[in-house]
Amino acid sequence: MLINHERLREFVKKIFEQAGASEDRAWQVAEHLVEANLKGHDSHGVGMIPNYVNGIQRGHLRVNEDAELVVDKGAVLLVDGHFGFGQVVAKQATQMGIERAKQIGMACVGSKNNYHIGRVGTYGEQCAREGLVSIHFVNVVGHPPFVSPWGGRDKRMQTNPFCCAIPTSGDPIILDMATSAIALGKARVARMKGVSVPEGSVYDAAGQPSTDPNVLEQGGSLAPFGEHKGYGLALVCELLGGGLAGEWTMQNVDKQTDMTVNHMLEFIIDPNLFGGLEAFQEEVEGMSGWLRSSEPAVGNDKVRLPGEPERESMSERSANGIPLDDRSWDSIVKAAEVAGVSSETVESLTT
């Protein structure tokens, strides 16, 4: 099915309001999730709603919490999200870092105890809009691991995202990626659609490569991207995002329940500490043009920069609708009903 993004946003907002969230928080989460779908990241979009409703029902996700500044050492801030909506509390923590970076040139922000923060690129975009460079290391805890270390069969880590955002005079460069070959949510989407995943992205229970997303429910694991390189970056995200900022890493087996918690370590930098924003942007845009001028390889229409595929997807889906498979849609509707949205309201918001 295809669904209009404005109608979908209203539906998602209603779900979280019925689940107890204030109107502004419900709107922020709805806006974030639908934007993830618009930008082609269905793994971090409205398909997360059943996870969130389950978290609310179990008391893990606290829908009306705000981020609290618990340590202030000038350029270094530690912020506790108190297991509030990640889309709310991580944004608040990032804003604290933006304000501090504008004051003194740089901020290092540890943002801990956030319920799932969604698409990490959102926080990079938040910084880039202010003319700031940002680097984000994120770990994932609260539920059993899905990613095997390079050279190992057993699951020991999560998809641990990494993001870097660079401002330009126009659209920013946003490198936002899981350190696994694919995000767990992308495997979920593939399973819901009944399609395969790319070669080398999952292993079966015996540690053999597979393209069947169902092996993840049969003892299999996600692979790190780029073999040992992705594994190494995932470990850095685990130790900096989780170990340093959050003091909670995947080796705490007794905490692997049914939550989805993110810790994030952010570095936010004002280019004016160096040669100035304009001089930096001149170099960025010169390099961007140099890359785009490369002759496309066979099978490619052009060279793209990080962030461009998302903007292309947003343009197309804003005009034509967001695609949702039937199984994902059914699970969202069931979650809405669990949250207290009547079947009549569901029908009125989605037809």
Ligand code: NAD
Contents of the next structure:
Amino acid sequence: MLINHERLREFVKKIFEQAGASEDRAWQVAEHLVEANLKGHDSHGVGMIPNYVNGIQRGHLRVNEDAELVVDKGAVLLVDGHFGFGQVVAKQATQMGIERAKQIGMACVGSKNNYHIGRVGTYGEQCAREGLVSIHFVNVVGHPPFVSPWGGRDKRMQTNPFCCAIPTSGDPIILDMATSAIALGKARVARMKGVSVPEGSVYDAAGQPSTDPNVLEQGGSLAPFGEHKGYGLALVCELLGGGLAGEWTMQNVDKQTDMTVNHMLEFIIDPNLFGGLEAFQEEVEGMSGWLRSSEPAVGNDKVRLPGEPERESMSERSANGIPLDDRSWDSIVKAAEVAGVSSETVESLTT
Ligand code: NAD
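In place of the form predicted on its own, the structure of the form predicted in complex with ligand NAD is requested.
Starting with the chain above, the whole complex follows.
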């Protein structure tokens, strides 16, 4: 099915309001999830709703929490999300960092105990809108691992995302990626659609490479991207996001239940601390033009910058609707009913 993003946003907001969230928080989560779908990341869009509703039912996700500043040491802030909606509390923590970076030039923010923060690029975009550079290291804990270390067969980490945002005078450059060969949610989307995943992205339980997303349900694992290099970056995210900011890394086997918790270490930097925003942007734009001037390689239409595929998807899906497969949609509707949305309301908000 194809669904209009505004209708979908109203429906998602209703689900979280019905689950007990304030109108403003429900709206922020709905806006974030639908934007992830608009930007082409169905793995971090409305398909997460069943996970969140399950988290709320179990008392793992606390729908009305705000982020609390627990340590303030000038450039260094530690913020506790108290297991609130990541889309709300990680945004608040980032805002604290933005304000500090504007005052003194830079901020290093540890943002811990966030329920799933979704698409990390959102927080990079938040910084870039203010003319600030940002770097985000994130780990994922609270449930059993899915990603094997390079050279290993057993699962030891999650898809630990990394993001770096660069402001320009136009659209920002947003490098925002899982450190696994594919995001876990992309394997879920492939399973729901009954399609294969790219070669080299999953292993079966015997450690054999596979393209079948179902192997993940049968003891298989996700591979890190880029062999030992992706593995190394995943480890850095684990140790900086999880070890330093969250004091909770994947080796805490007793804490592997069925939560989805993100810890994030963010560096937010004002270019005016160096040669100034204008001089920096001039260099960035020159470099961007230099990259774009490359002739396309065979099979490619042009060179893009990170963040561009998301903007292209956003303009296409805003105009034509968001595609959702039947299995994902059914599980969202079931979750809505569990949250207390009546079937008449589901019908009226979605048709
Ligand atoms: P991806 O592989 O689709 O894209 C990764 C990056 O590459 C993006 O910045 C994108 O703009 C860029 N890119 C893609 N194609 C490009 C091209 N042709 N030229 C130049 N740049 C290009 O993303 P992913 O690794 O599947 O991650 C998807 C999302 O999942 C991200 O938003 C990430 O934050 C999120 N995620 C979240 C968690 C969590 O626990 N919260 C965990 C893992 C991933």
